[in-house]
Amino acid sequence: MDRTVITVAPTGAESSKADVPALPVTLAELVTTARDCAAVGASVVHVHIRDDEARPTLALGRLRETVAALRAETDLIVQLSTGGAVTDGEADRLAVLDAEPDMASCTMGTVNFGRDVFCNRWDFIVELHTRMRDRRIVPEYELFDLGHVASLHRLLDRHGLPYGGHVHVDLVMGVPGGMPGTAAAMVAAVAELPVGATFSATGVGRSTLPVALAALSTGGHLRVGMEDSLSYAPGRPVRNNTELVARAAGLARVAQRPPMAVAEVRALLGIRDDSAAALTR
(Lines of atoms letter the chains of each structure in order from A and count residues from 1; the text may use other names and numbers.)
(Lines give C-alpha, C1' and ligand atoms only; values in the text may rest on other atoms or scores of the structure.)
(Ligands and ions follow the chains in the order given, each with its own letter.)
Protein backbone atom coordinates (compact mmCIF):
# COMPACT_ATOMS: atom_id res chain seq x y z
CA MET A 1 0.00 0.00 0.00
CA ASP A 2 1.40 3.40 -0.97
CA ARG A 3 -1.54 5.32 0.50
CA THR A 4 -3.46 5.20 3.78
CA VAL A 5 -7.16 4.81 4.49
CA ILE A 6 -8.07 7.02 7.45
CA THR A 7 -11.28 6.24 9.33
CA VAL A 8 -12.65 8.63 11.92
CA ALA A 9 -14.76 7.27 14.80
CA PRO A 10 -16.05 10.53 16.28
CA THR A 11 -18.48 9.54 19.03
CA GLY A 12 -18.73 5.94 20.24
CA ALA A 13 -21.12 4.74 22.91
CA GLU A 14 -19.02 4.96 26.05
CA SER A 15 -18.29 8.63 26.80
CA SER A 16 -20.95 11.05 28.01
CA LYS A 17 -21.49 14.55 26.67
CA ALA A 18 -21.47 15.84 30.24
CA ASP A 19 -17.96 14.51 30.79
CA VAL A 20 -16.69 15.29 27.28
CA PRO A 21 -18.34 18.51 26.02
CA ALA A 22 -16.48 18.34 22.68
CA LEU A 23 -18.05 14.98 21.82
CA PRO A 24 -20.28 15.30 18.71
CA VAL A 25 -23.66 13.84 19.68
CA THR A 26 -26.26 15.77 17.66
CA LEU A 27 -26.75 15.23 13.94
CA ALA A 28 -25.53 18.74 13.21
CA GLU A 29 -22.40 18.19 15.30
CA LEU A 30 -21.74 14.86 13.62
CA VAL A 31 -22.13 16.25 10.09
CA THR A 32 -19.86 19.22 10.86
CA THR A 33 -17.28 16.88 12.37
CA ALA A 34 -17.42 14.57 9.36
CA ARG A 35 -17.02 17.47 6.93
CA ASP A 36 -14.06 18.88 8.87
CA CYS A 37 -12.38 15.49 9.14
CA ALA A 38 -12.82 14.84 5.42
CA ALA A 39 -11.03 18.11 4.71
CA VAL A 40 -7.89 16.92 6.53
CA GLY A 41 -7.72 13.36 5.23
CA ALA A 42 -10.50 11.07 6.46
CA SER A 43 -12.23 8.86 3.90
CA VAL A 44 -14.48 6.74 6.16
CA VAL A 45 -16.69 7.77 9.09
CA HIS A 46 -17.55 5.09 11.68
CA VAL A 47 -20.87 6.13 13.18
CA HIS A 48 -22.56 5.73 16.55
CA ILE A 49 -25.55 7.95 17.23
CA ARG A 50 -27.21 9.44 20.31
CA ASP A 51 -30.79 10.32 21.27
CA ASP A 52 -32.11 13.72 22.37
CA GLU A 53 -30.59 13.19 25.81
CA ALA A 54 -27.22 12.28 24.25
CA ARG A 55 -27.58 8.63 25.21
CA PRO A 56 -26.46 5.88 22.81
CA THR A 57 -29.28 4.64 20.58
CA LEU A 58 -29.87 2.37 17.60
CA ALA A 59 -33.18 4.00 16.65
CA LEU A 60 -33.64 3.17 12.99
CA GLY A 61 -35.22 6.50 12.04
CA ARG A 62 -32.25 8.39 13.44
CA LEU A 63 -29.82 6.05 11.72
CA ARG A 64 -31.49 6.59 8.36
CA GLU A 65 -31.52 10.35 8.89
CA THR A 66 -27.84 10.25 9.81
CA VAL A 67 -26.83 8.22 6.74
CA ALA A 68 -28.80 10.56 4.48
CA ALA A 69 -27.30 13.70 6.02
CA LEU A 70 -23.73 12.42 5.84
CA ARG A 71 -24.21 11.47 2.18
CA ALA A 72 -25.75 14.84 1.38
CA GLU A 73 -23.05 16.90 3.10
CA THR A 74 -19.89 14.82 2.52
CA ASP A 75 -18.49 12.23 0.15
CA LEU A 76 -17.25 10.09 3.04
CA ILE A 77 -17.90 6.36 3.13
CA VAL A 78 -20.55 5.87 5.82
CA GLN A 79 -19.86 2.93 8.11
CA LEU A 80 -22.45 2.23 10.82
CA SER A 81 -21.58 0.41 14.02
CA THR A 82 -23.59 -2.76 14.61
CA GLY A 83 -21.98 -3.00 18.03
CA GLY A 84 -23.90 -0.13 19.53
CA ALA A 85 -23.56 -0.14 23.30
CA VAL A 86 -22.74 -3.35 25.16
CA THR A 87 -26.35 -3.46 26.42
CA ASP A 88 -27.96 -3.46 22.95
CA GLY A 89 -29.76 -6.62 21.85
CA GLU A 90 -29.09 -8.64 18.72
CA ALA A 91 -32.33 -7.72 16.95
CA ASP A 92 -31.61 -4.00 17.25
CA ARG A 93 -28.03 -4.52 16.13
CA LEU A 94 -29.13 -6.44 13.03
CA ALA A 95 -31.72 -3.76 12.23
CA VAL A 96 -28.91 -1.22 11.82
CA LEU A 97 -28.45 -2.65 8.31
CA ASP A 98 -31.93 -1.37 7.38
CA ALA A 99 -30.41 2.14 7.32
CA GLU A 100 -28.47 1.04 4.19
CA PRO A 101 -24.95 2.29 4.98
CA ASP A 102 -22.00 1.78 2.64
CA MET A 103 -20.27 -0.30 5.32
CA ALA A 104 -21.01 -1.74 8.75
CA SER A 105 -18.91 -3.27 11.48
CA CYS A 106 -18.97 -7.00 12.19
CA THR A 107 -17.24 -7.98 15.42
CA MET A 108 -15.78 -11.47 15.27
CA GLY A 109 -16.28 -12.65 18.83
CA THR A 110 -17.14 -11.92 22.44
CA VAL A 111 -14.65 -9.91 24.47
CA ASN A 112 -14.38 -8.48 27.97
CA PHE A 113 -14.78 -4.73 27.55
CA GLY A 114 -13.42 -3.19 30.72
CA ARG A 115 -15.94 -4.23 33.37
CA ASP A 116 -18.53 -5.18 30.77
CA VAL A 117 -18.88 -8.02 28.28
CA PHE A 118 -19.35 -7.29 24.57
CA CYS A 119 -21.27 -10.36 23.44
CA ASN A 120 -21.07 -11.64 19.87
CA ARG A 121 -22.40 -15.18 19.51
CA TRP A 122 -21.31 -17.26 16.53
CA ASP A 123 -24.82 -17.50 15.05
CA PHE A 124 -25.21 -13.74 15.35
CA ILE A 125 -21.91 -13.16 13.54
CA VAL A 126 -23.00 -15.47 10.71
CA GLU A 127 -26.37 -13.71 10.41
CA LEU A 128 -24.73 -10.29 10.31
CA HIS A 129 -22.19 -11.40 7.68
CA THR A 130 -24.92 -12.98 5.53
CA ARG A 131 -27.35 -10.06 5.75
CA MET A 132 -24.62 -7.61 4.80
CA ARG A 133 -23.78 -9.59 1.70
CA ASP A 134 -27.46 -9.85 0.73
CA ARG A 135 -27.88 -6.08 1.12
CA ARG A 136 -24.64 -5.20 -0.66
CA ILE A 137 -23.07 -3.67 2.46
CA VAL A 138 -19.31 -4.04 2.90
CA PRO A 139 -18.29 -5.32 6.34
CA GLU A 140 -15.35 -4.20 8.38
CA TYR A 141 -14.53 -7.17 10.58
CA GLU A 142 -13.58 -5.93 14.04
CA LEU A 143 -10.98 -8.07 15.77
CA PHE A 144 -10.38 -7.43 19.46
CA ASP A 145 -8.20 -10.49 20.09
CA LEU A 146 -6.11 -13.10 18.28
CA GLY A 147 -8.87 -15.66 18.63
CA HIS A 148 -11.06 -13.40 16.51
CA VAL A 149 -8.65 -13.88 13.61
CA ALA A 150 -9.31 -17.63 13.75
CA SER A 151 -13.05 -16.93 13.87
CA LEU A 152 -12.73 -14.82 10.73
CA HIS A 153 -11.10 -17.69 8.86
CA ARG A 154 -13.87 -20.01 10.04
CA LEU A 155 -16.54 -17.56 8.90
CA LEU A 156 -15.07 -17.08 5.43
CA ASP A 157 -14.37 -20.80 4.96
CA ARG A 158 -17.93 -21.79 5.86
CA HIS A 159 -19.96 -18.85 4.58
CA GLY A 160 -17.96 -17.27 1.79
CA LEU A 161 -16.53 -13.87 1.01
CA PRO A 162 -18.34 -10.63 1.90
CA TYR A 163 -20.08 -8.37 -0.57
CA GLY A 164 -17.46 -6.76 -2.79
CA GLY A 165 -15.18 -9.80 -2.52
CA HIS A 166 -12.52 -8.04 -0.44
CA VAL A 167 -11.78 -8.73 3.23
CA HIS A 168 -11.01 -5.68 5.35
CA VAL A 169 -10.54 -5.80 9.10
CA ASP A 170 -9.98 -3.40 11.97
CA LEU A 171 -7.63 -4.49 14.73
CA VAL A 172 -9.06 -2.91 17.87
CA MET A 173 -6.15 -2.82 20.29
CA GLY A 174 -5.70 -1.67 23.86
CA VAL A 175 -9.21 -2.41 25.15
CA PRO A 176 -8.96 -3.82 28.69
CA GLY A 177 -9.84 -7.46 28.06
CA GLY A 178 -8.62 -7.58 24.45
CA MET A 179 -5.24 -7.71 22.77
CA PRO A 180 -2.71 -5.10 23.91
CA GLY A 181 -1.83 -2.12 21.80
CA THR A 182 1.70 -3.26 21.02
CA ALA A 183 3.72 -3.83 17.87
CA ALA A 184 4.22 -7.47 18.87
CA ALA A 185 0.48 -8.09 19.10
CA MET A 186 -0.08 -6.39 15.76
CA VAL A 187 2.58 -8.44 14.00
CA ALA A 188 1.05 -11.64 15.41
CA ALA A 189 -2.46 -10.68 14.26
CA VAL A 190 -1.43 -9.47 10.80
CA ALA A 191 0.56 -12.65 10.16
CA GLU A 192 -2.64 -14.70 10.51
CA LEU A 193 -5.00 -12.56 8.42
CA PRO A 194 -6.53 -14.09 5.27
CA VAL A 195 -4.39 -13.78 2.16
CA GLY A 196 -5.13 -10.51 0.38
CA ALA A 197 -6.92 -8.90 3.34
CA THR A 198 -6.28 -5.29 4.26
CA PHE A 199 -6.38 -3.96 7.79
CA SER A 200 -6.87 -0.80 9.75
CA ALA A 201 -5.77 -0.50 13.36
CA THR A 202 -7.36 1.29 16.28
CA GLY A 203 -5.28 2.12 19.34
CA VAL A 204 -7.49 2.77 22.35
CA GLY A 205 -6.37 5.33 24.91
CA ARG A 206 -2.62 5.46 25.48
CA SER A 207 -1.99 2.97 22.70
CA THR A 208 -3.20 5.38 19.99
CA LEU A 209 0.19 6.53 18.76
CA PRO A 210 2.10 3.22 19.18
CA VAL A 211 -0.62 1.40 17.25
CA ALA A 212 -0.74 4.04 14.51
CA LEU A 213 3.01 3.91 13.99
CA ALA A 214 3.05 0.10 13.99
CA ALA A 215 0.18 -0.02 11.50
CA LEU A 216 1.89 2.35 9.08
CA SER A 217 5.12 0.39 9.28
CA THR A 218 3.38 -2.90 8.49
CA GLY A 219 1.27 -1.68 5.56
CA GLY A 220 -1.91 -1.06 7.53
CA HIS A 221 -4.42 1.77 7.67
CA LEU A 222 -5.60 3.95 10.54
CA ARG A 223 -8.72 4.55 12.62
CA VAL A 224 -8.69 7.47 15.04
CA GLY A 225 -11.31 9.50 16.85
CA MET A 226 -12.88 10.46 20.14
CA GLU A 227 -14.61 7.09 20.37
CA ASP A 228 -11.19 5.61 21.06
CA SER A 229 -9.07 8.37 22.61
CA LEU A 230 -9.86 11.48 24.62
CA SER A 231 -6.26 12.57 25.27
CA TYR A 232 -4.10 14.17 22.61
CA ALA A 233 -1.01 14.18 24.82
CA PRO A 234 -0.35 13.70 28.55
CA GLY A 235 -2.38 16.32 30.38
CA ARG A 236 -3.96 17.67 27.18
CA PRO A 237 -7.50 16.57 26.27
CA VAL A 238 -8.54 16.17 22.66
CA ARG A 239 -10.16 19.38 21.41
CA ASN A 240 -11.98 17.78 18.50
CA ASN A 241 -11.86 14.84 16.12
CA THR A 242 -10.30 16.93 13.37
CA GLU A 243 -7.00 17.26 15.19
CA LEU A 244 -6.80 13.48 15.61
CA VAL A 245 -7.39 12.95 11.89
CA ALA A 246 -4.90 15.69 11.00
CA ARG A 247 -2.24 14.04 13.17
CA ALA A 248 -2.93 10.64 11.60
CA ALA A 249 -2.68 12.18 8.13
CA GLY A 250 0.61 13.80 9.11
CA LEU A 251 2.02 10.49 10.31
CA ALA A 252 0.89 8.85 7.07
CA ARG A 253 2.74 11.48 5.07
CA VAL A 254 5.87 11.02 7.15
CA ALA A 255 5.63 7.30 6.35
CA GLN A 256 5.35 8.29 2.65
CA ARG A 257 1.85 6.83 2.57
CA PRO A 258 -0.42 9.91 2.35
CA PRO A 259 -4.18 9.70 2.85
CA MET A 260 -6.09 7.80 0.19
CA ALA A 261 -8.83 9.58 -1.74
CA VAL A 262 -12.39 8.43 -1.12
CA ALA A 263 -12.85 7.14 -4.67
CA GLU A 264 -9.72 5.00 -4.28
CA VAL A 265 -11.00 3.61 -0.98
CA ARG A 266 -14.33 2.68 -2.56
CA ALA A 267 -12.51 0.78 -5.28
CA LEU A 268 -10.16 -0.91 -2.79
CA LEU A 269 -12.92 -2.15 -0.50
CA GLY A 270 -15.44 -3.04 -3.22
CA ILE A 271 -18.06 -0.53 -2.06
CA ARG A 272 -20.98 -0.04 -4.42
CA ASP A 273 -21.01 3.20 -6.40
CA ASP A 274 -23.80 5.78 -6.18
CA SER A 275 -25.80 4.34 -9.04
CA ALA A 276 -25.67 0.86 -7.55
CA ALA A 277 -26.66 2.23 -4.16
CA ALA A 278 -29.69 3.93 -5.67
CA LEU A 279 -30.94 0.61 -7.01
CA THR A 280 -31.19 -0.79 -3.48
CA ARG A 281 -33.44 1.99 -2.20
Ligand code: KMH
Given for the second form:
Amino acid sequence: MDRTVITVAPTGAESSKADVPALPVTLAELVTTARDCAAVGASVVHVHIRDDEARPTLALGRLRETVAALRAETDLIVQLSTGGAVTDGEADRLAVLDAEPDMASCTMGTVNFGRDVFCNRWDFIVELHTRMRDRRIVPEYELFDLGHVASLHRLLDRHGLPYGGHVHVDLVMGVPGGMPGTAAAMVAAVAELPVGATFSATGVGRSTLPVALAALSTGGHLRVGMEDSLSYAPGRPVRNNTELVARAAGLARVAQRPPMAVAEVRALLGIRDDSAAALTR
Ligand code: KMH
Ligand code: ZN
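Next up, can you give the form predicted in complex with this ligand of this protein, since the form predicted alone came first?
Complete assembly follows, chain above in first position.
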Protein backbone atom coordinates (compact mmCIF):
# COMPACT_ATOMS: atom_id res chain seq x y z
CA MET A 1 0.00 0.00 0.00
CA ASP A 2 2.02 2.98 -1.19
CA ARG A 3 -0.70 5.62 -1.12
CA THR A 4 -3.16 6.78 1.51
CA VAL A 5 -6.91 7.18 1.28
CA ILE A 6 -7.90 10.24 3.29
CA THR A 7 -11.51 10.50 4.41
CA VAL A 8 -12.82 13.71 5.90
CA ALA A 9 -15.69 13.59 8.39
CA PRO A 10 -16.46 17.29 8.60
CA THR A 11 -19.58 17.58 10.74
CA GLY A 12 -20.82 14.56 12.73
CA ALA A 13 -23.95 14.60 14.83
CA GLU A 14 -22.58 15.35 18.27
CA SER A 15 -21.27 18.94 18.27
CA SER A 16 -23.51 21.97 18.16
CA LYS A 17 -22.96 24.97 15.92
CA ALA A 18 -23.39 27.19 18.97
CA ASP A 19 -20.45 25.49 20.69
CA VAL A 20 -18.35 25.08 17.54
CA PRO A 21 -19.02 27.96 15.12
CA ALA A 22 -16.51 26.57 12.58
CA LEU A 23 -18.56 23.38 12.14
CA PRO A 24 -19.95 23.14 8.58
CA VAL A 25 -23.71 22.69 8.96
CA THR A 26 -25.35 24.29 5.92
CA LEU A 27 -25.15 22.77 2.46
CA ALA A 28 -23.06 25.71 1.26
CA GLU A 29 -20.64 25.30 4.18
CA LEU A 30 -20.42 21.56 3.57
CA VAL A 31 -19.72 21.94 -0.16
CA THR A 32 -17.06 24.59 0.44
CA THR A 33 -15.47 22.41 3.10
CA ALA A 34 -15.52 19.37 0.84
CA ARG A 35 -13.94 21.31 -2.01
CA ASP A 36 -11.21 22.73 0.24
CA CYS A 37 -10.48 19.31 1.75
CA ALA A 38 -10.30 17.70 -1.70
CA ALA A 39 -7.73 20.31 -2.70
CA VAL A 40 -5.40 19.22 0.13
CA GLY A 41 -5.74 15.46 -0.27
CA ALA A 42 -9.15 14.09 0.80
CA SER A 43 -10.79 11.54 -1.49
CA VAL A 44 -13.85 10.51 0.54
CA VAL A 45 -16.32 12.67 2.47
CA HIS A 46 -18.28 11.07 5.34
CA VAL A 47 -21.45 13.09 5.60
CA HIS A 48 -23.86 13.93 8.42
CA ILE A 49 -26.29 16.73 7.64
CA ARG A 50 -28.14 19.31 9.72
CA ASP A 51 -31.55 20.98 9.48
CA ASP A 52 -32.24 24.71 9.26
CA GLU A 53 -31.64 25.00 13.01
CA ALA A 54 -28.31 23.12 12.65
CA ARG A 55 -29.71 20.04 14.39
CA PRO A 56 -28.76 16.59 13.06
CA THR A 57 -31.31 15.27 10.58
CA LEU A 58 -31.79 12.31 8.24
CA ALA A 59 -34.40 14.09 6.08
CA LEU A 60 -34.29 12.26 2.78
CA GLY A 61 -34.85 15.25 0.50
CA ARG A 62 -32.01 17.09 2.14
CA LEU A 63 -29.76 14.02 1.90
CA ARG A 64 -30.51 13.71 -1.83
CA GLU A 65 -29.81 17.40 -2.37
CA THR A 66 -26.52 16.99 -0.47
CA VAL A 67 -25.38 14.02 -2.55
CA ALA A 68 -26.24 15.90 -5.75
CA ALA A 69 -24.42 19.06 -4.65
CA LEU A 70 -21.28 17.22 -3.55
CA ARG A 71 -21.22 15.32 -6.85
CA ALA A 72 -21.72 18.51 -8.84
CA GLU A 73 -19.12 20.56 -6.99
CA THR A 74 -16.43 18.00 -6.12
CA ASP A 75 -15.09 14.69 -7.36
CA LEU A 76 -15.07 13.24 -3.84
CA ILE A 77 -16.55 9.84 -3.08
CA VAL A 78 -19.74 10.59 -1.15
CA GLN A 79 -20.24 8.43 1.91
CA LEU A 80 -23.45 9.03 3.86
CA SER A 81 -23.64 8.16 7.54
CA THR A 82 -26.30 5.59 8.41
CA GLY A 83 -25.24 5.99 12.03
CA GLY A 84 -26.84 9.40 12.30
CA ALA A 85 -27.28 10.55 15.88
CA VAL A 86 -27.77 8.13 18.79
CA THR A 87 -31.42 9.20 18.89
CA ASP A 88 -32.17 8.23 15.26
CA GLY A 89 -34.43 5.23 14.63
CA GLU A 90 -33.66 2.25 12.43
CA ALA A 91 -36.21 3.06 9.72
CA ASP A 92 -34.77 6.52 9.14
CA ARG A 93 -31.22 5.16 9.21
CA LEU A 94 -32.08 2.54 6.57
CA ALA A 95 -33.84 5.16 4.44
CA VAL A 96 -30.54 7.05 4.12
CA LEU A 97 -29.67 4.54 1.39
CA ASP A 98 -32.55 5.93 -0.73
CA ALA A 99 -30.36 8.99 -1.32
CA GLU A 100 -28.10 6.71 -3.42
CA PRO A 101 -24.65 7.68 -2.17
CA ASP A 102 -21.46 6.02 -3.45
CA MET A 103 -20.78 4.63 0.01
CA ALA A 104 -22.49 4.45 3.38
CA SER A 105 -21.33 3.57 6.86
CA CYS A 106 -22.42 0.29 8.46
CA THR A 107 -21.55 -0.02 12.14
CA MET A 108 -20.85 -3.58 13.22
CA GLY A 109 -22.37 -3.59 16.67
CA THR A 110 -23.73 -1.71 19.64
CA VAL A 111 -21.33 0.37 21.69
CA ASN A 112 -21.49 2.65 24.69
CA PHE A 113 -21.03 6.17 23.37
CA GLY A 114 -20.12 8.45 26.23
CA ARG A 115 -23.25 8.53 28.38
CA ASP A 116 -25.35 7.28 25.45
CA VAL A 117 -25.66 3.99 23.62
CA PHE A 118 -25.11 3.72 19.86
CA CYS A 119 -27.46 0.85 19.08
CA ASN A 120 -26.81 -1.50 16.15
CA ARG A 121 -28.78 -4.75 16.45
CA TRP A 122 -27.66 -7.76 14.45
CA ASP A 123 -30.79 -7.87 12.26
CA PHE A 124 -30.41 -4.16 11.53
CA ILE A 125 -26.79 -4.66 10.47
CA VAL A 126 -27.81 -7.50 8.14
CA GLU A 127 -30.55 -5.33 6.62
CA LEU A 128 -28.12 -2.46 6.01
CA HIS A 129 -25.51 -4.76 4.47
CA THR A 130 -28.06 -6.46 2.22
CA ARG A 131 -29.78 -3.27 1.09
CA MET A 132 -26.45 -1.67 0.28
CA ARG A 133 -25.51 -4.57 -1.94
CA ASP A 134 -28.92 -4.46 -3.68
CA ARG A 135 -28.40 -0.75 -4.37
CA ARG A 136 -24.74 -1.03 -5.38
CA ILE A 137 -23.59 1.10 -2.46
CA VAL A 138 -20.16 0.28 -1.03
CA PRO A 139 -20.19 -0.07 2.75
CA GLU A 140 -17.57 1.22 5.09
CA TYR A 141 -17.84 -1.10 8.07
CA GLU A 142 -17.37 0.99 11.20
CA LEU A 143 -15.64 -0.91 14.00
CA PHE A 144 -15.75 0.72 17.43
CA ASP A 145 -14.60 -2.32 19.36
CA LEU A 146 -12.72 -5.57 18.91
CA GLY A 147 -15.95 -7.57 19.10
CA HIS A 148 -17.13 -5.69 16.01
CA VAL A 149 -14.38 -7.41 14.01
CA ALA A 150 -15.86 -10.78 15.00
CA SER A 151 -19.31 -9.54 13.95
CA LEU A 152 -17.91 -8.51 10.58
CA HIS A 153 -16.60 -12.03 9.98
CA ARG A 154 -19.99 -13.45 10.97
CA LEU A 155 -21.75 -11.03 8.61
CA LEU A 156 -19.54 -11.84 5.63
CA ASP A 157 -19.63 -15.60 6.31
CA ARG A 158 -23.42 -15.69 6.51
CA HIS A 159 -24.43 -12.97 4.05
CA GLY A 160 -21.59 -12.69 1.56
CA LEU A 161 -19.32 -9.93 0.34
CA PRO A 162 -20.53 -6.34 -0.12
CA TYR A 163 -21.16 -4.67 -3.46
CA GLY A 164 -17.85 -4.34 -5.31
CA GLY A 165 -16.45 -7.45 -3.61
CA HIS A 166 -13.92 -5.52 -1.54
CA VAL A 167 -14.11 -5.14 2.25
CA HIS A 168 -13.14 -1.74 3.65
CA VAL A 169 -13.43 -0.87 7.33
CA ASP A 170 -12.87 2.15 9.52
CA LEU A 171 -11.54 1.63 13.03
CA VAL A 172 -13.23 4.29 15.15
CA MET A 173 -10.98 4.47 18.19
CA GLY A 174 -11.02 6.41 21.41
CA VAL A 175 -14.80 6.74 21.78
CA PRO A 176 -15.58 6.58 25.52
CA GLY A 177 -17.05 3.07 25.66
CA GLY A 178 -15.21 1.65 22.65
CA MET A 179 -11.68 0.44 22.00
CA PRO A 180 -8.94 2.84 23.05
CA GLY A 181 -7.03 4.92 20.52
CA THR A 182 -3.73 3.13 20.97
CA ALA A 183 -1.27 1.36 18.70
CA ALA A 184 -1.75 -1.83 20.72
CA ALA A 185 -5.52 -1.83 20.15
CA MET A 186 -5.01 -1.12 16.45
CA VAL A 187 -2.56 -3.97 16.01
CA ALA A 188 -5.01 -6.32 17.76
CA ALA A 189 -7.91 -5.23 15.53
CA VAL A 190 -5.93 -5.27 12.28
CA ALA A 191 -4.64 -8.79 13.01
CA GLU A 192 -8.25 -10.02 13.00
CA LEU A 193 -9.48 -8.26 9.83
CA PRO A 194 -10.65 -10.41 6.90
CA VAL A 195 -7.89 -11.31 4.43
CA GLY A 196 -7.62 -8.63 1.74
CA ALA A 197 -9.59 -6.01 3.68
CA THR A 198 -8.35 -2.43 3.72
CA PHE A 199 -8.79 -0.22 6.73
CA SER A 200 -8.73 3.39 7.73
CA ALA A 201 -8.55 4.58 11.30
CA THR A 202 -9.99 7.48 13.22
CA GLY A 203 -8.78 8.56 16.62
CA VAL A 204 -11.39 10.52 18.50
CA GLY A 205 -10.27 13.49 20.58
CA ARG A 206 -6.75 13.26 21.91
CA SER A 207 -6.10 9.96 20.16
CA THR A 208 -6.19 11.58 16.69
CA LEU A 209 -2.44 11.77 16.18
CA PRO A 210 -1.41 8.46 17.82
CA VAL A 211 -4.05 6.68 15.77
CA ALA A 212 -3.05 8.38 12.51
CA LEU A 213 0.61 7.53 13.05
CA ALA A 214 -0.19 3.93 13.98
CA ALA A 215 -2.45 3.59 10.91
CA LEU A 216 0.24 4.85 8.57
CA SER A 217 2.80 2.45 10.03
CA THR A 218 0.48 -0.56 9.78
CA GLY A 219 -0.58 0.01 6.16
CA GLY A 220 -3.86 1.70 7.01
CA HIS A 221 -5.64 4.76 5.67
CA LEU A 222 -6.75 7.90 7.51
CA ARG A 223 -10.00 9.51 8.54
CA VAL A 224 -9.89 12.94 10.12
CA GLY A 225 -12.33 15.78 10.63
CA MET A 226 -14.34 17.82 13.08
CA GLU A 227 -16.74 14.92 13.64
CA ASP A 228 -13.87 13.28 15.53
CA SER A 229 -11.57 16.07 16.78
CA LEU A 230 -12.19 19.64 17.79
CA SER A 231 -8.73 20.29 19.18
CA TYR A 232 -5.72 20.66 16.87
CA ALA A 233 -3.24 20.72 19.76
CA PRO A 234 -3.58 21.24 23.51
CA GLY A 235 -5.29 24.60 24.01
CA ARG A 236 -5.67 25.23 20.27
CA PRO A 237 -9.15 24.55 18.83
CA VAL A 238 -9.46 23.26 15.26
CA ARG A 239 -10.00 26.21 12.89
CA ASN A 240 -11.51 24.16 10.08
CA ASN A 241 -11.56 20.70 8.54
CA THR A 242 -9.05 21.66 5.88
CA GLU A 243 -6.22 22.00 8.36
CA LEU A 244 -6.94 18.51 9.71
CA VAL A 245 -6.85 17.03 6.19
CA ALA A 246 -3.73 19.02 5.34
CA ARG A 247 -2.01 17.68 8.46
CA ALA A 248 -3.08 14.11 7.63
CA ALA A 249 -1.76 14.52 4.08
CA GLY A 250 1.52 15.83 5.48
CA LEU A 251 1.87 12.82 7.78
CA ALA A 252 1.10 10.52 4.86
CA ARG A 253 3.83 12.18 2.79
CA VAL A 254 6.32 11.85 5.64
CA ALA A 255 5.43 8.15 5.75
CA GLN A 256 6.12 8.06 1.98
CA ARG A 257 2.50 7.11 1.37
CA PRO A 258 1.09 10.31 -0.16
CA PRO A 259 -2.66 10.86 -0.66
CA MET A 260 -4.25 8.54 -3.21
CA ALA A 261 -5.99 10.11 -6.21
CA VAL A 262 -9.77 9.84 -6.18
CA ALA A 263 -9.92 7.70 -9.35
CA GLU A 264 -7.55 5.22 -7.73
CA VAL A 265 -9.64 5.17 -4.56
CA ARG A 266 -12.80 4.49 -6.59
CA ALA A 267 -11.10 1.49 -8.18
CA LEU A 268 -9.69 0.25 -4.86
CA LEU A 269 -13.02 0.36 -3.07
CA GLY A 270 -15.12 -0.85 -6.00
CA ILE A 271 -17.31 2.24 -6.30
CA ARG A 272 -19.82 1.88 -9.13
CA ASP A 273 -18.84 3.54 -12.39
CA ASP A 274 -22.10 5.34 -13.05
CA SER A 275 -21.67 7.53 -9.96
CA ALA A 276 -18.33 8.72 -11.35
CA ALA A 277 -19.96 9.17 -14.74
CA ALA A 278 -22.57 11.34 -13.09
CA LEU A 279 -19.79 13.82 -12.41
CA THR A 280 -19.31 14.54 -16.06
CA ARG A 281 -22.99 15.00 -16.88
N1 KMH B 1 -22.93 9.73 15.43
C2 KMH B 1 -22.65 8.43 15.96
C3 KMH B 1 -23.73 8.01 16.90
C4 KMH B 1 -21.64 6.73 11.52
O5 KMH B 1 -21.56 7.83 11.02
O6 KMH B 1 -22.03 5.75 10.89
C7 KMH B 1 -22.54 7.40 14.90
C8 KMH B 1 -21.61 7.69 13.81
C9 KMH B 1 -21.26 6.52 12.96
O10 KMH B 1 -21.17 8.78 13.55
ZN1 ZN C 1 -20.28 9.54 11.39
